[in-house]
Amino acid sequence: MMAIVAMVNQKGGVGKSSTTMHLGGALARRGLRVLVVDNDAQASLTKGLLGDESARSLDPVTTVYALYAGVPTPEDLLVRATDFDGLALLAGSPASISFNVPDPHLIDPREQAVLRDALRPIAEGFDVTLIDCCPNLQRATWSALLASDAALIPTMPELFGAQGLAEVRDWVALVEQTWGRSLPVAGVLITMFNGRRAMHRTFAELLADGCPELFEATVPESADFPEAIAAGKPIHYHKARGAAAKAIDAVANELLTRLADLGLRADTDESDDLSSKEAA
């Protein structure tokens, strides 16, 4: 059973790409087949996994651009293995920005569904697919929502970081209105959380009161994350036993449980539990 999750927030800088990379690594490390899709023309996720120079040298027709452009690129050229077992990448490209138009729900429905129709057959070969989305609500993000089974909303515990929540919920509702299918929010995930900051604690409490989908787990503010990205590695391949990796494990556990609750994967079993693998 596969699950496709769109990582979405209208606000930039909330940790979508970073969370996608580290969460993808954490899920793959416990034996799941994971595909991360760079659906942002900035291609930050691609640069994080392949390196800046390699990302810039990619032929656009071997990236997500091909899906939007309708280029019949073979799947084995689109889906790249990474240096990390079980983790594959469908790379992004700056060339895809030309498709990222506003008011995408008003364009031809066939064009709206291009990413969905191309990606879902590819995703069948994976247990979990995470789509890293642009920091805006235009066609790329809309297409990702149409292609997904659920949405995950990373947000910072500050006013600016959370300002996009209402807009994302509006778009999720618009998917149901225009396409007649429910798109559940698998969770709202606080990122860059620093428990020593009163504002972060207060904001987390406010979100907990008004947001039933709020994850109990948080992604902490930690220098380990940018260091891992600079090294081109998900956090578990940088500092596997550090506090940052353990925090991502907690996020992964909660995500898998929620996907199971939504009927998007089998109940979490022992093979999904990283702690049991580490103890073995």
The other form holds:
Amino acid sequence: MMAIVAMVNQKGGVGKSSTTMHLGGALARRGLRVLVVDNDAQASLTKGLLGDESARSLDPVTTVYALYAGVPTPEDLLVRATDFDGLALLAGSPASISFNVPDPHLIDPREQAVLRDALRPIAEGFDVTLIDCCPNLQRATWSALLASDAALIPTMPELFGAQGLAEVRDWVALVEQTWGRSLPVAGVLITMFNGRRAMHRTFAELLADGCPELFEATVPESADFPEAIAAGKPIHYHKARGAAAKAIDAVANELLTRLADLGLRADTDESDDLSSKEAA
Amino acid sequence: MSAEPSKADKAKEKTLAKYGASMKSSLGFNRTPGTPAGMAPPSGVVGARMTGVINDREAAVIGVDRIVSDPDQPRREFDDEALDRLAASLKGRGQLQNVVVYWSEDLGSYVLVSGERRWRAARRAGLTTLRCKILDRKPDDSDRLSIQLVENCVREDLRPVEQAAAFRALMEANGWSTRQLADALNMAQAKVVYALGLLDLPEDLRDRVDQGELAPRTAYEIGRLDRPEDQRALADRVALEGLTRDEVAAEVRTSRDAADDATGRQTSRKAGTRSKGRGGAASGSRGKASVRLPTTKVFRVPGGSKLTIEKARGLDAESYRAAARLLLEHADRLDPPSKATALAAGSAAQPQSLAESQPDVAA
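Now show me the form predicted together with the partner chain, since the one above was the form predicted alone.
Zooming out: every chain and molecule, the one shown earlier first.
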């Protein structure tokens, strides 16, 4: 069973792209078929996985742009294999920026649903699809929410970084009001957590009280993450045994459990058994 | 983060005391979600309208100059006038049906599987794009033929004989019976049978069907006559006398039975079985004398009136004479007899069929 998860926060720089990349790598590493979608015209995720040069030279019709523009590019040109087994990328393109209009909930419903209708058949071929979104609720993020089974909200444990949380609740409510379907929040994930800071610990505690979806696992502040991204690799392909990779593993476990709870995936253990059997 | 009553915990408590209120409010706990700041409120619910509606990524709008015709398309001739009509319709009403294409790496173009007429007409009309259904690969030969033929079979602008030819081609391509074809196209088997009958008519009669002079069902009945000259004669009468389909069917039965009588009993029985179940107005007694008469006859009278004579047991010569007498009597009542006969003698406007009956009246 497939699950599509939108990585959303109204705040920029809270670790959406970075988490998408590392989490995608961690899930692929354990034998799941993973698709990451770069739905942000900044194309950070694409640059991270393919390198700046290649990312810039992509033909837009082989990226998420094709889905918004209604270009019928065949699936095998849209879905790119990466250097990492089991991890595929639907690249982003700056060309898609013109589609990212405000008040997307008021445009023609068919246009709102374009990403959903194009992406879901592609996502059928994967166990988990993670959509990296823009830090605003314009058409790109809105389309991603409509395409998704659940939302994952990365947030920083500081005021500006966490303010977007309330906004995302509004987004989710707007999906329900407009489309009449509920969009569950699979998790709220604290990123760049530094346990030595009183402010971070305080935030973690406050969130734990007021936010039932808060993940116990956090993404710690660590030099390994930016290094891995500079090397163009998810953390598991950079320092597989490091504390940073272990932390992402814990996040991956929790995400799979939540998805299973939401009925979006078979239980984690089973799928692990299955993949190890297949490998054997 | 386990519990140690430490320096760290104290620092946390201090932060909470100092900043807790503003942190809590900024996280938006216990707040009912509303319309996101800066966004317009939703204008309505789209759920119902969009339930079960999916944008089809296999469909696309493609520039007509990016499409080429199928090099293997069997059809090479396109009626100029019909293309003009289609072009006008595309311009006026828009494109109602997608054309079907696939991408050819070799040709560097999309290749038509079906819709060549629409594509030609679109260029004629000056349209720059067509809505297309895109196949993910080139269909193999039998698939392609079937797609083209099925489209041809259900096209509304197709003339009856063209459609009949499409039926036959599709049956031959798939080895189908009329039943299977009817099922595949979701139409009545009778319609297929009638259509196929058209293909056995001589060419001039097929043309008359295509031009709308002869209804396909009527033409089918005519086709049951063996000799082309008889078929033509009956078709002429349809045009001149306005015979209905049932009348034609009755005429055909009469003449077949007459022919069978001439050739002997065995064939007569055979003819009887063949026409079994073909109903019609005159499906009454069938047997020894067996010259079957039409029960209804319609005359289109020059001058604009129409005359219908009906008799359940069949119309013989006497029926027509009796009717003629009745008509003349009626005319006499309206008009003095002496004057009327005088006029009738020299009148070219006298209805022909009635004129034929006049000697009997006089006698």
